[in-house]
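There is one chain below, alone, in C-alpha cells, taken in the form predicted on its own.
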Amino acid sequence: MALLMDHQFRQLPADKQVETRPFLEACSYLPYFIDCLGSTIFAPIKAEITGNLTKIKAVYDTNPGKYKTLQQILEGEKDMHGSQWPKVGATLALMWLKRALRFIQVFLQSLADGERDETNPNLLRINVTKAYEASLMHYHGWFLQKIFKAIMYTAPYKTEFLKSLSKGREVKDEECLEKIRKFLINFSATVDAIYDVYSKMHAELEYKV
C-alpha cells in the first residue's frame, strides 16, 4: 500500500480548483499501480494513463503560470482552438485520463467497500468488472469491450494485488485496505472535481473508441 500513501493527492481547497502540476506529480506514480494489477494485461490502461499525462505536461510547460489550474487550461485551450475544442490539447488528454482515474477510485472503492465473488472471495473479478462499467465501457466499441472483458478474467488474486501495492511486504488485508480508504479521500475528491468541471463547461465528448 506504499505505492499510493507515498504519492497522495492534495487535499482540495474550497473552490474545488485542482492545481495542475501537483496534480501530474501525484499522476505520475499510477502507471506503477496499473502494474501492480498486471504489468502485460493491463498493458493498455498503464499506456492511456502516461500518453495523456505527457499531452498535458507539453500544454502546461508551455506557461505554468497561465496554466496553474486543470481549469484553466480547459479555458486556455477553449478560447485558443474556437470550434475544435474539446475534440483538441491538453482538455481531449484529460477526458480520456479521468476515465482511467475514474476506473481506479471504482476498483479501489470496491475492494475498501468489500465487494467480492462469495464462491471465490480472493478474485478481483467483480471489482474490475464494476470500475470497467463505471468509467471506460460506455466509451468503448464492441472490439475494445471483447478485450477488456478478456483482460478481467486474468487479474490477478486480492492477496497477489495487495501485496503488490505493499511493495512485497506482507500486510494484514484489511491493515492495507485501510490505507486504501485514506488514499481515496483525497483522490476521489480530486476525480469528481474534474468530473465536474467538464460537466460545467460542457467539454464531454460521447464518441467510442
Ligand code: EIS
Given for the second form:
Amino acid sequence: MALLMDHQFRQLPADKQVETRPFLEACSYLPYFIDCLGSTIFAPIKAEITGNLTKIKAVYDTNPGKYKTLQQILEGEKDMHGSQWPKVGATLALMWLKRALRFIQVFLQSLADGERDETNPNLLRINVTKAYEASLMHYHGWFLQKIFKAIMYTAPYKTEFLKSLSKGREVKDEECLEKIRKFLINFSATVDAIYDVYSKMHAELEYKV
Ligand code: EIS
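Okay, that one was the form predicted on its own. Can I see the form predicted together with this ligand too?
The next block holds the full complex; its first chain is the one shown before.
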C-alpha cells in the first residue's frame, strides 16, 4: 500500500473544488497501481486511463490559469464547444476517467470493509464485481460486459494483490487495509466531488460502448 499512500489525493477545500494540477499529478500514479494486478491483460485498461489523463492535461496546459479547477474546464469547454458539449475534449475524457476512479474507489472500499466470498476468501471476484456494477457496467454493451467477466477470472489472489501494493514487502493484510482506508478518505471525496460537478452541470452521458 506504500504505492498509494506515497501519492495521496489532496484534501478538498470547503467549496469542494478539485484543483486540476494536483489532481492530474495524483492520478498519474494510478497506472502503476494497475500493474499490481500483475498481468499484461490489464494493459488496455492502463492505456485507457493514461489516454484520458493525457487529454485532460493537454486542455489544462492551454491555459492553466483559466482551468485551475476541473469544474472550470467543464465550464470553459461548454462555452467553447456549444452543442457538441459534453461529448468532447477534456469533459469527455474526465467523464470516462471518473468511472474508472469510481471502480477503484468501490473496489478498495469493498476490500477495506472486509467483503469476501466466505467459501473462497482469497478471491477478489466479489469486490471486483461490486466495483464494476457500481461504475462501468451501465455504460458497457454486452460485448464489453463479457470481456469484463473474462478479465475478472485473471484477477490475482487478494494476498498477492495486497503484497504488490506494498511493493513486495511482507506486511500484514490488516496493516495494508488500514492504509487503504486512509487513502480512501481524500480519494473518495475527490471522486464524489467530480460526480457532483457532472450531475450539477448535466454533463453525464448515458450512451453505451
Ligand atoms: C472512452 O472509452 C475513452 O476513454 C474516451 C473516448 O474515446 C470515449 C468515446 O466514446 O470512449 O471503450 C472503452 C471505454 N472505456 C470508453 C473501453 C475500453 C476497454 C476496457 C476494458 C473493459 C474491461 C472492464 C474493466 C474492469 C477491470 C477489471 C479488473 C479486475 C481485477 C485495481 C483495478 C483497477 C481497474 C480499473 C478499471 C478501469 C476500466 C476503465 C474502462 C473505461 C471504459 O470503459 S478520450 O477517450 O475522451 O480520453 O479521448
